[in-house]
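Given as structure tokens, the chain that follows is alone and in the form predicted on its own.
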Amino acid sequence: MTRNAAEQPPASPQTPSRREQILGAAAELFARYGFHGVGIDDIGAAVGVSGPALYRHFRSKDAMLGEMLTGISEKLLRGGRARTASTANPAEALESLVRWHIEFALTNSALITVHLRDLDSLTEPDRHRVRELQRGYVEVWVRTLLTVRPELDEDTARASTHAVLGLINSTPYSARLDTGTMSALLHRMAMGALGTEPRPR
């Protein structure tokens, strides 16, 4: 006998592909000995494949970096701009990104660390898309800011912005508190930089 929609049991979260399994633990490693540290055994060691069998999935170690330093900034601009297109209010849309940059920065310390430090490791192409989505998501910033602060000038707005990042992407070498009272410190500290207030929850 079948059960009906309201007898069946939750759906449980969906399973990593094997190439984000493959992604995840390379970025791990990455974040740990750096690029140029890891080799495509130690890669398919900590999945529990044969080095050669990632060449199922990527061609190389270097398009496993493209692939995921490209998948960060794609997520960050498709973040961004969903959150300032979800509300008419700048005040609103600003602190959105804010708080999204955040979520995005402690729960991805090991995709952050590999960005500060082999983005250069990049082949050409993907520094270049790379580069280009980044400036995509700082004029999502920018333009929301010079809206809420219309006092600002272009260039000041542009610099506010990349220390607000830059201080949110320094978490994975400050991060000492519990992730709920870092996210708190981190918003107090992004939105004081912003010369906004934030506003009450």
The other form holds:
There are 2 protein chains.
Amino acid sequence: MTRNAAEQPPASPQTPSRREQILGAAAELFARYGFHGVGIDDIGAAVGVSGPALYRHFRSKDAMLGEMLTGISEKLLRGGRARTASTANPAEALESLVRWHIEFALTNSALITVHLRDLDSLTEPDRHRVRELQRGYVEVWVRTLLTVRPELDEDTARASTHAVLGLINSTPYSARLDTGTMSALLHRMAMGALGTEPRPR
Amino acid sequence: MTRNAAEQPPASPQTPSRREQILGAAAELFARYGFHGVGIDDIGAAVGVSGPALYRHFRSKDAMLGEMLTGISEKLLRGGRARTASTANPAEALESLVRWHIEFALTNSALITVHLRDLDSLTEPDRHRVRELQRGYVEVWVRTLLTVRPELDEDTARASTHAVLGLINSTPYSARLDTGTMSALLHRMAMGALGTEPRPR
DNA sequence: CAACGTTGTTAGTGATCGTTAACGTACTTA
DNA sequence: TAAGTACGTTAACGATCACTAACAACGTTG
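Would you mind generating the form predicted together with another copy of the chain now that we have the form predicted on its own?
Every component of the complex follows; first up is the chain already shown.
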């Protein structure tokens, strides 16, 4: 039986760089023009091959978006869990979450944009999975926030979380300050929005 | 000469309700599926007529999006200017801007979503016009913010503005609290993010 | 060397979709 | 009543686009 290269990424240790190169280029294009606004030929051209060559690496255009968004969502959740698990102090955990999301947003602004924009272009199973991961990530935030500020009810904590994530995710629309300054600014603003005083140093 | 109904909205006083009804339905659909993800037939079905009947009211699908986004941008800018013009005290003006944007976002969440998402699907002249209006609106914020906090440089003020707008624009992703509570929460968080209270040190 | 898997090419196919054409109908008005 | 206008309808056209078919070059390996 002939192995189809367009299936799941090989569980083998060595990941062929080509898939990720394609996903990277596709992410930039999707971020700029939207999933439906980008053609297969455009993506191919962006990586130096033309058109249907991509089907040697991905089953379909939908599969590209699916892998892209599930990948980012898993990474985000994993990072969030790691930050909160490694910190006993809740206030520090919250600050750690803020730092994590800022770092992530500044490093992967194209993916953030696609994530906000083209979630509904996913196939049903992929969309379901991504929503689940998203929910999990928000839940990490909500639980941490509720520990720090027990006077909040859960819906308020959830809305606050969405608001702070929206604040940090605004990065792709700014990007005029250098990374360090931007990171510090977002950190200060996020903590201010969450109503926690900047921790004395 | 036969007057073409698909031209500019009649300068006459009475605006036919049909155009706005169509724009409203289209906004909801665009918000949910993206501009390229919605067909003309879908929009028609949403208002009870089927398909090409819309060309009696709009020159093209692009024209719908164009009118939608220039409309919202103009309204936003006009409202922003009005709020700042009617207030002498800068701190109050800033708070007024926050309140205005919150009210606007809560009332027009579909349009906010489309505005963030499908700006690049506009035709070149429309996109140019919308960008201009956007820039003007941000400028109102930046100037007000710089008056309240003169220690900020302009780029920081601009990035802060984008961040606060991102915070408020997160509304479409939450929407679990009732309007009043949500409005109050966003107001508190926005002001906190802007650091209006005296900063220690 | 021969068989094969990998990765690319170009040409074509079927579906979708925005748009136009041709036509029908009801309401207003001279 | 006749003409005109507003607002629909269905059918078809043309372009775009995701995807497939058929084929080729090349490195690896038995």
